[in-house]
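So this first bit is one chain, no partners, the form predicted alone, shown in C-alpha cells.
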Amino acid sequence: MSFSSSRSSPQAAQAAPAAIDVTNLSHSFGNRWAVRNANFTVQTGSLHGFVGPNGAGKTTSLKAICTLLAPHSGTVRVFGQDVVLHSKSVRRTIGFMPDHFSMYRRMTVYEYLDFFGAAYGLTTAQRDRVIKDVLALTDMESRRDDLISGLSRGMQQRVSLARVLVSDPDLLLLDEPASGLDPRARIELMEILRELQLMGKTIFISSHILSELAELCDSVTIIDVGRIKYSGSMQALLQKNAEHPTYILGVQGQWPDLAERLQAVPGIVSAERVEGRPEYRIAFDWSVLDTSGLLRAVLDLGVTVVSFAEERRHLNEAFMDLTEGGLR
C-alpha cells in the first residue's frame, strides 16, 4: 500500500535510534507523583504493550510521549528527538489514538478522513490515494459514504485508527484501542495492528486486556504507582524461571520411574510428574543443555512423546506479581 511505512531495511532499523526513549521521567500533580523516575525504551519496529493499574501513571506517560504534557523532569525522545525541544518535528512522526475520541458525527467517513488529510497538508490527489489505502486496510471501504453517527462503536474505532494513519506516522500511540469492542471486533483490530507492524510501524499500545497483549506484543512495560516495574521482552517476562527454563513433556503410556531417569540426564536440574496428568515438568540448565538436546535425551530413553512445550506463566500472573493492590 502506498501509505505504508516501508522506509528502511532491517539493517537500517537496527542502526536507527529507539522509537521511544524515556529517561528519568517525573511528573506530579500537586503533592502527588503521577510518574517518578521512569525509564524505559521501545525499539523501532516493535509492538510494545504498556500496562498498569488505574492511576499507575500510564496516561501521564503517554501524554508526555505525545508532546501534550511537558514533564517536570527527565527526558522523552521519539526517534532521537526531544519531545519538548522538537515537539513540532516529533508530531510529524506520531499518530495518537486516545481512549475517548471525539468525532464529527455529521460527516461521512470519507469527509472525516479528507478533513484531517487536508489539515495534514495533503493535496486532493494525495488525500484520495491515502484515504483509499487506509479504508482498505481497516476494511471500511463499503462504509466510506456512511455518516459516522450511524456507525457502531467498533466501526468508529476503525475510522479513528484510519484517521491516525492518514498522516503515515512511523509511531502509533494507541490508548485502550479495544475498549468497548465485542470479541470479533477486538480480534479483527489485533489483526490490523499485526499487519501495520509488518508494514514497518512501531506500535505502542496501552491496554487493560492482558491476554491479548500477551499474544500480540513482543515487548512490554509494566508501571505501578508511577514507577516502572518491568520493561523488556514479553518472552523473558513470561518465562517461569529465567535461570532454568521449564518445559512440559507429555508422554504416552506409563513410565513409573521416568522422573528419576530424567534427573540423571546431564543438564536437567529437576524433573517431576504433573499430578493427575501424563506429563512431566522438566527444568534444565541452558549452559549445559539446549532444547533440541533435551528432547533428544528424552527420546533416547525410549519415551513416546506426544507433546513438548515451554511452560510459560500468564501475563496476568506476572502483572499481579509486579504490581500492588488497593486504592491509590
Given for the second form:
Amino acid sequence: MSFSSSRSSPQAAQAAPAAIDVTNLSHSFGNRWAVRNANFTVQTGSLHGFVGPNGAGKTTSLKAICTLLAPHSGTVRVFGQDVVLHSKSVRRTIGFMPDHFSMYRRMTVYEYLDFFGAAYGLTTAQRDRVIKDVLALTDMESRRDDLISGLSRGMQQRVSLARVLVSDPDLLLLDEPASGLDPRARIELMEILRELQLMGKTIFISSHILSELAELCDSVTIIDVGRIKYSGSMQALLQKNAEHPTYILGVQGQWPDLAERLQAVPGIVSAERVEGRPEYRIAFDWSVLDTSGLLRAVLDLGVTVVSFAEERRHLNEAFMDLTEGGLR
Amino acid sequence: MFTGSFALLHRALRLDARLLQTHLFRVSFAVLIYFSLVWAHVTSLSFGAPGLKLFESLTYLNLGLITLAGISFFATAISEEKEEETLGLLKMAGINPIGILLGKSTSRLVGAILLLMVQFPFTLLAITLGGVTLGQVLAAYCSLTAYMVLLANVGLLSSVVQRRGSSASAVTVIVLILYFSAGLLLGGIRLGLTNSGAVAAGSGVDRKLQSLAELGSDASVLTRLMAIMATGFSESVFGFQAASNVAAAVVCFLLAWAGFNSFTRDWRATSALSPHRAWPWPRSRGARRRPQRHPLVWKEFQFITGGFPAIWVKLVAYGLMTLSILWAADRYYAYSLDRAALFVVFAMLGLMVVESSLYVSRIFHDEWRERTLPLLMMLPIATPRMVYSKVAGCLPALLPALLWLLVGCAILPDGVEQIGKALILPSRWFYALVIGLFLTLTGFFSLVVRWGALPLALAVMLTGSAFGGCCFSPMLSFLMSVGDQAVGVEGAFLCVDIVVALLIAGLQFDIHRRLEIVAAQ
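Return the structure block for the form predicted in complex with its partner chain; the form predicted alone was the one displayed.
Below is the entire complex, every chain and molecule, led by the chain shown above.
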C-alpha cells in the first residue's frame, strides 16, 4: 500500500495541529439557523463520529469543513489552515464523500479514478500505482473496467471511497457512508475505515448507525438543532452521568441474600438483582476499590461467578438523552 | 380510469401555482402584450391600421411562445418523471398509461390555453382600433390552439420515447423544423426533379408532388396565419390547418399511449435497454485515451461531445452534406457554385451554433443532475479555470463544421476577404458576440432551471433583440448622421459590441457564483 502514513504515530499526532478545529461556527438559511456557535475539535489520526438527528446541521457543518460552504460566522481550520482563506490547499488535504452518489455513470471504474487522479495532478505512473492500491483496498480490482452505471449500490459506495482515497488525503470526510448498504457491505466498509485509520488517516464520519459508530469511533460529536450537545471521547460519553463504574455480575445458582452481602463490602456503593435474570448490577467507588478488588471480594463471598462485565450505556441512550425529539 | 389523471392534474396545477417562475412567465407575458400595444400605437402613427398591427404582433408573439413551450414545457411531461425516477412510482400507484399521459399533458395544455384565453379581450381591442375583423381574430386563435394541441402531443410523444428531457426537446425541434419546412422541402424536391428531367413537368408524379407540397404548406400554422392577416380574409374559422393539426395531435397521443409501456420501462431493469450499451462506439477503457494534464478538457471531450469517434462521424457526415449541397445545386437547381458555397457556409454556421448550444446546455447541467458538482468544486482548481476547461473540452467537436465552413469560404470568390472583414469589423464581431451571449445565457440558465435552459435562453434572446433593436436603431441613426456613414455604422456597432461583451462578462461572473451555490446545495 502506497498511502502516506506520516501522521500515524502518537507523537506526531501530539505535535500536529488538530485535524479539524471548528470555532463558533454559525450558518443560516434565510431566518433558520442550520448551525449556531458550534465548537468542536477532531484530533489528528482519530476516527471521529458526527451524530445528530435529521436536520440537526450535520451536512451544513460538513460542507463548511470541506470548503463548499463559506460560513456566515466563525472559523473552521483543517490542519491549522482556515478553510475560507486557504481553500485550495485545504482541498488537497481532504477527501469528501457526500451523502448521495456522485458518479459519472458513463465512465468505467478505472476511468473515474483516473480522472480524479489526474485532476489532483498525479502523473500517469503515480495514478497507475495509486489506483491499483485503492482498488485492492476496496476490493474492486475485478470490476475496474465495468461501467459505474452497472454497479450495485454497495459497489458504487466502494468506488466513491476509492475516489476519495486516490488523492491520498490526510482527512476523510464521510457523510452517511453506510446509508443504504446491506449488512455485509456495511461491515466491510467499517473494516476498510479501521484499516485506513491504522494507515494514519483522520476520519470524520457522519452517520445514523449508532451501534457501528460506537464500536468504530474513538471520539464523537453530537449535534442537535444546530448546536453541539457533546464533543469528546466515546469512552467518556458512554460513561457520562454514571458517577460510579457499574459492572454486571452473572452467578450460578440461587443466592437469596447476595445483594445485601455485596452492599456490605467496603467500596461497593450499590448492588441490586437484575429483574428476572441470575445477574447483579454492582456500582462501586474507584477510590476505594478497583475492578480486580471487586472481583476478588465477590469470589471471597463464595459465589460461583459465570460472567463479569462492565455495564456501559449504549450510544443510542446517550444520543436520546442529549437530543430533543420531534420534528424541527 | 381518470382518478389518477385528476390527481396528477391537481398536483401539477398546485405545483405551478407555487413556483415563482410560473408567475414571472405570466408577468413577462403581460409586459409583452403591453409592449405590443405601445408598438401598435407607434407604428399606427406612420402606417395606419393600429388594430391590425396590434393583432399581428400579438399573434406572432403567441406563435413564438407556443413554439418555445412546445420545445421545453410540453417535451418534458414524461421525461421529467423518468429523470426523477418517479414514473415507476406512478405506475405502482395503479395509474394506467392513459391516466399518466392525460394527467401530465393536460395540466400543461390547460395552463397554456389559459394564457391564450386571457389575451382575448386585448384582441377585441384590436377590432375596436380598426383594421381587423372578428372572423380573423377567431380564425387566428383557432389556428393557434390547434397548433398548440399538436405541439403538446408531439412533445408528449417525444418525452415518452426519449429518456431525457434534453433529447425529447431535440426530437421536438426536429419535428418542428420538418413541420414548418414540409411545403418548402417537398416543393424544392419537386423543382429539383423536374429541372433535372427525372420527372416530367406536368406528369402525374409532378402533380402529386405539387399537391403534397401544397398540403404541407397549408398544414403549417405560419401559412394559415399569413392568410388570416391578409386583407379581405373570409374563409372558415376552422380551416384545414386546424383540422390537420388536431388530427396529427390525436395520432401522436395514440402513438404515445401505444408505446408507453415499452418506452418507459426502467432501463436498468434490462441491460439491453441501457442507454450506455446502446452507445454506438466502444466503451471499454482501452478505447479511450487517458486524461493527461487537462482532465476536465478530456472529460468534456470524451463524454459530452463523444470524443474522436464523434468527430470522425461528423467530419464524414458534414462532408457528405457539403458535397450534396454543391452537387444538388448544380445538378437540380442550376445555381452557381458561389451561391451553393454560400448555402454551405450558412449550413455549417448553423450547425456550429446548434452544436455549441447543445454542449453548453449540458456541461454544467449534467454535473448538477448527476450531483457531481461538489466533487468538481472541491478539486484544487480555481472555478474560472474549471469553467473554461469544460468549454475548451467542447471546442474540438466544432472542428468538422469549421473545416467545411472554411471549404465553403474557399469556394466563395470573396470568402477570404469576408473572413478578413469578420476579424476587423465591429459590425461582424456583433454576430459572434450575440452568439456568445446566447451560449453564455444557455450555460447560466442550465444552472438555474432543471429543464429547458436552451429554449429559455432563446426566448430571452428573442425578447432582448426586440427591445435591443428598438434602442439600437435611434443610436445607429444618430451616429450615421454625425459623420461618414460606414464609420458611423461601425462606431455604433462597436458601442453595441461593448455592451454585449459586458453582458457576457457579467453573466460569466454569475455562472461562477451560481456554480458555488449549486455545489453547496
